[in-house]
Structures are given as structure tokens and as C-alpha cells.
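Presented below, as C-alpha cells, is a lone chain in the form predicted alone.
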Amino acid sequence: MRALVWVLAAAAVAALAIVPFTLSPVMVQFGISMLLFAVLAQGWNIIGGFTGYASFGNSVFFGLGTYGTAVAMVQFHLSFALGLVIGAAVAVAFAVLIGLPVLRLRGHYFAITTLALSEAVAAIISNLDIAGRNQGLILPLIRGDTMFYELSLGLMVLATLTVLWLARSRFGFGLIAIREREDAAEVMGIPTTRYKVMAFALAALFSALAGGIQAYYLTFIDPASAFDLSLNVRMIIMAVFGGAGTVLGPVIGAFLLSGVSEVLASYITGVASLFFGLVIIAAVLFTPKGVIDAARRLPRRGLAYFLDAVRETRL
């Protein structure tokens, strides 16, 4: 069964790879957005799903990757590839430095602290001349939707393979042990602080790379869009909707919710956000462990699966 899943996943990637050559430019643009959200959801999955730390600060890494790439290209006239590397390096370095003190916090203290990071970093960026202050930066214009689509697809595949490795590696088992009971994991000899910082840095890497790709694709960035808190909320929702702590769950969640959001925005624009919110609420109530878990258990348990889910949410 597991082999069949991965065969289907490989076929899906192959099908996605030919999208720019078969579908309209509008669909390609939607595909870029969907794939980048899948990368962000996988990045959050590493720290939130596997490690159990509900980070609201991944949008900081996205923003640092965005600005690192843009500043390198605009102010220093470097290539996009080098700018992408610089943006990712800045985000990873920040994750390591800030992770050492912040990851000693737990629960809502950690969540609140990471939430404040985005606002703090955005305020700093807004006052830097090299970053264009509040006016932002305009990157060189390039017409290459196919290139950005394939880059986004490749990054999504890389992020998913990394999560697959986590799910089967000693490092990944250590993160799961931290998620289940951190004190017990420490007693067992797991270097919890080091593992958490490494997971934070890994999440920062993928978030920053996604930010760098989007910066060059949109050709304009400013602090409000680069450090948008709603972006962090969406990546969490997508990961949880698909199945946090699983390999394919965040990708499936990103694809499904991106599709639902696009359809609602196209046909019922006035109340699209309301309906999107209702879809999310229903998913959390009836499939609290994600659609991956529902697909696995629903054929065996039927209606009882949903009834148990409602009881667990105490409604």
C-alpha cells in the first residue's frame, strides 16, 4: 500500500511538471502560488508537526529570504541564484541565533514570542535604507513563469523528500520524542536544544527559499507583504488540514485549500473568506488529525470516525 502511494506521488509530480506546457498562463500562475504554499506548509511541519512547537514566526524566515534575495539583486547587482543563497543563509543564521533562547520556551509562551518576531523584524526592515524602507524594492523584471513554476515544484519536492527523511531518521525520531514528551526525551539522552534549533533552521531554510522565489517572481516587495502574519496562519492551517507530522499531509492540505480558496474567490468573491473559514472549521472539527488520517481510518470506521472526532473537540 505504501509503495502504491509513492508511485502515485511520483506520477503526480510528473503530471505537475508538464503543467506549464499544457495549461493556460493563469493556471501556471496559480500553480506557482500553490506550490510555494506547499513548501511553506512543509517548512512549518518540521517545527510544528514533528517537533511539536507551534511556531508563528515562520513568516519571519519567509520575509528574510525575500529581502535577502532582493537586496542582493537590487543593491549589489548579484545574480538571482546567489541572491537566493544569501537570503536563505540570512534566514538560517537568524533561526539559529534566535532559536537558542526562544526554543527554551514552551507552549503559548513560545507561540506568542514567535508571533512578536515578525512585527519586530518588519519594523527594523522598514527603517533600513538598504531595504528601501517602507517603499520596498523593485527587482529586475523577467518574463519566465515556466522557470518559476519549475523552481517552485523542485523546491516542493526537495522539502517533501526532506520530511520523508525526517520521518525515517534518528533525528526525526528525536523530534517526535520531543513532541510527545520533551522531559522524557531529555532523560533518554536526546540533545533536545540542539535538535530543536536544527529543526528551526531547517524550517527557516525552506521558508526563505520560497520567499526568494516569490520576490523575483513578483518583482516588488515591501515589509507589509514580506512579513505578513496571515501567511503564517495559512501555512499552519494547510499543514494541520492535511495532517501535521505526516509526510504528504501538508502538501495535500496546501493543494486542497489553495484550490478551494481560488474557486471561492472566483465565484463568490464577496463572501469567499467566510466560506473558506467555514471549510477550515469543518475540517478541524471532523478531521482533527488531517485528511491523511481520515483517508486511512474512514474506510474501516465509517461514521464513527466523525462522531469520535466531534467528541474529542467537546462539541
Second form
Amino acid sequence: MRALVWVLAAAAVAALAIVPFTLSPVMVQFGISMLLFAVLAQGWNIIGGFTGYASFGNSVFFGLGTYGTAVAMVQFHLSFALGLVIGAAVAVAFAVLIGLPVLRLRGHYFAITTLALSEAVAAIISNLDIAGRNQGLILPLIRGDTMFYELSLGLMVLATLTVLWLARSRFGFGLIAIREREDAAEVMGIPTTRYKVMAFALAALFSALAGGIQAYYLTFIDPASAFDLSLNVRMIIMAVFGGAGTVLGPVIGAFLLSGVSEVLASYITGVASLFFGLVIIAAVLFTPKGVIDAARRLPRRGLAYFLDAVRETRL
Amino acid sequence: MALLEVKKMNAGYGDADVLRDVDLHVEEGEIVAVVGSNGAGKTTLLRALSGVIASRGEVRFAGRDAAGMAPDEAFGRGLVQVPEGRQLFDRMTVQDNLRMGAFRRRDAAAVRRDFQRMYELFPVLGERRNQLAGSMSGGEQQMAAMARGLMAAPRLLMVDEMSLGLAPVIVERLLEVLTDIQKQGVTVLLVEQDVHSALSVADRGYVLERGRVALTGPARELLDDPRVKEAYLGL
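The form predicted together with its partner chain is what I need now, so please give it after the form predicted alone.
Below: every chain and molecule of the assembly, starting with the one above.
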């Protein structure tokens, strides 16, 4: 059964890899956005799903990734690869610096504090000449959707393999202990502060790399779109919808919800987000542990699974 | 030489000292009980020893200076706590809780042997190894918490309020386990409100009153001491 899952996953990756050579350019563009969302959801999964810290700061890491890459390429004429590295380094450094004080807060206090980060960093960037102030930056244009697509796919696979390692490693076990009961984790000799900061930095790494790819792909960035809080909300929804704290859940959540919102947007343009909201409410009600949990237990439990879920949710 | 030696320890919260000039020592292989009523400073003593709060005074553990250690450093040296209120990982299985106790150990073979040892010491945990810790009874949870602490291969196991909220017959069983693990070479510092239980199993005892050591001596003598009888045993 386990082996089957990984064979299927490998087959899915292979199928995804040949998309740019078989499907239309529109599908490739949709694919890039879907894959980057999967990376972001997986990044959130590390700090939110495994460690239990509901971060609203991941969109800041994404934004720092876009700006790090853009500034390196536009102002210093460095290569895209170097830009990605710089963007990621800036985001990871920021995660460590801000994580040390902020990760001392728990629960809602942590969420609220990270919520404010987006606005604060966007305001700083809007006043920096080197970052193009309010106008943003225009990156050199290249035509290379296939390259962006394969890069995004590679990043998604890398993020998922990282989470797979997390789910099996001592480090990941420590993060789960922190999520389940931080005081007890401390009593058991787990260096909680170091672990939390490392998880935050790892989440920042993947968010920033996704941001860097996005910046070069769209060739234009400005503070409003780079530090968009609603992006963070989407990561959370996708990760939780698929199954937070699981290896494949966030990817599945990102794929399904990207698909749903794309279909809704093309058929019922005006009220698409309303229907998107309904999908989310239904998901929270009926599959609160994520579709991956539902897929695992539904065959055995049948409709009773949904009834139990509604009862347990206690709205 | 004593395994743990504390001299003139002062500790507390903010400017208010709870512990005042506490002297205490634990020899290798002993069970030492620290008893006293609510607010006497028992938990503060444990928190100071495990580095959760700061303290002044001299602390030596296993022959080395141990004052002002961080909690994970204290743990690394073998000062392991079984916290008050058990603090299990409720949504994890019994087995995973025990694995968590061995988190810092890298000797896989010895850890496997210790799992076996725990399931022999607490057969009920063996039966329920795949059950969620939060779904067990209070007594079983206390056993799981002690087994988790023992999985860390402690040099000194500090057990905080083990008997809290448990039926006398369960407490009896847990006390037997303490003597069992003493025979296996584990040193125990037992902090208890239940003066009679604690002293009945301990080698030596300390009676804390308002942050000071009011009485100390062999547990037998303390149990017979008129002052202890009057103040704590209601005799």
C-alpha cells in the first residue's frame, strides 16, 4: 500500500514533467501557478502543519524572495540563479532574526504578530530606492514558460521530499512534539527554540524560492502584489484542505483548489470567489483533517465519516 | 561523593525568593523525598534544578558545577523530570510518548532494550502501546509519564507530585515501581505532598516549610518524628 502511493507519486511527477511538451501554453501557465502554490502550501506545512505555529508571515518570505531576486537581477545585473540564492538568503536571514523573538509567542498571539509583518515589510520596501519604491521593478523579459514550469516542478518535488524527510527524522519528530505539547517537549530535552527557528527558516527558504521564480516569470513586481496577505491565506487553506502535517496533503490541496478556482473563474467569473468560499466551508465541515485523511478512511467508514466530522467540529 | 549537591540555594520569581538557603544532597542509588505542604517551595526547587527558573547558590551534579544550566542542558546531563500533571503527548500513542523520552539518545540498541524493560515494569503500557496516551486512565498516564522519563536513561529522575489525584491503590503500585527502578540503579528525587507515601518508600527525606528545610533525616525517623506526625499526618 505504502509502496503503491510512492509509485503513483513518481508516475504523477513524470506525467507532470511532460505537460509543457504535450499540452497548450495556457495549461502550462496554469501549471506554473499551481506548482508554485503547492510549494507555498508545503512551506506553510513545515511551520504550521508540523510545528503547529499558524504563520501569517510566509507571504513576507515570498515577498522577500521576489524582491531579493529582482533587485539582484535589475540593480546588480546578476544572473537569475544567483538572484534566487540571494532572495532565499535574505528570507532565511529574516526568518531567523524575526523568529527568535516572535516564536516565543504562542497560539493566536503568534498569528497576530506575524499578520502585521506583511504590512510592515511592504511599507519599508515601498520607501527603498533600490527596490523601486512604490512603482516596483521590471525584470528582463525572457520567453521560457517550459523552463519556469520545470523549475517549479523541481522545487515542488524538492519541498515534498524535504517534508517526507521531516516526517521520518528526529528533527521532524521534535517539531511534532512541540506542536502537541511544547512544555512537555522542553521537559524531554528538545531544544525548542532552536527547532522552531529552524522550521521557520526552512519554510522561508521554500516560500522565497517560489517568490524568486514568480518574479522572473511575471517580469514585474511591486510591493502590493509581492507582500499580499491573501496569498498567505491561500497557502493555509490549501495546506489545511489537503491535510496539514501530512506529506502529500498540501500538494493535493494546492492542486485541487487551484483547479476548482480556475474552473470557477472561467465559468462564473463574477461570483467565483463566493463559490470558492462555499467549497472551503464544506471542506472545513466535512473533512476537517484534510482530504488525505478522508481518502484514507472514507472507504472503510463510508458516509459515517462525514457525520463524525460534523459532530467533532462542534460549530 | 554525592550525585547531586545543593548549597544555600535561593530561587524564586522576580524579586520574591521562594527558596531560602536550601541545602540538599542526593547520593547515587538513593530515593530522596522532598515533602511539604502547598506553597512550601517543592515545585520551585525542581524548576530551579532543571533550569526552568534561575537560582543563586551552589549546585553540583555528578561532580560538575551545574548552576544556571538551560533546561535542555540539564536534561543532557541526565537530570530528567517527570512533570506534575504528567504532561503527556495526549494525541500520540504510548509508544511514541516513550520514544519521545529517548529523543536525545543515539544508542538504538539500548533504547530497544529499554522499551522492553519499560513494558516489563509496566505491563499495562505494553498492552496499550498503540493506544493514544490521552485516552488512558490517570494512573496509566502517570505510569506512561514515568516510563517516558526513564526512557531518557536518567542519572537522576525527579518525580513531581506523582500521587496527585490518584486512588491509593494506584499510588501503592507506583511506589512499588519506584523501589523496582531503584534496584535497577536509578536515583530518584521524589517531590510529594503525600508525606506518608513519600517517606514510606524513601531512604531519606527533607521537610520544606516556607522555602526552608525545616527537618531532614532518614525517612523512618521522619515518619516517627512528632512534629511531622502532628503537622502532616494528622496523628
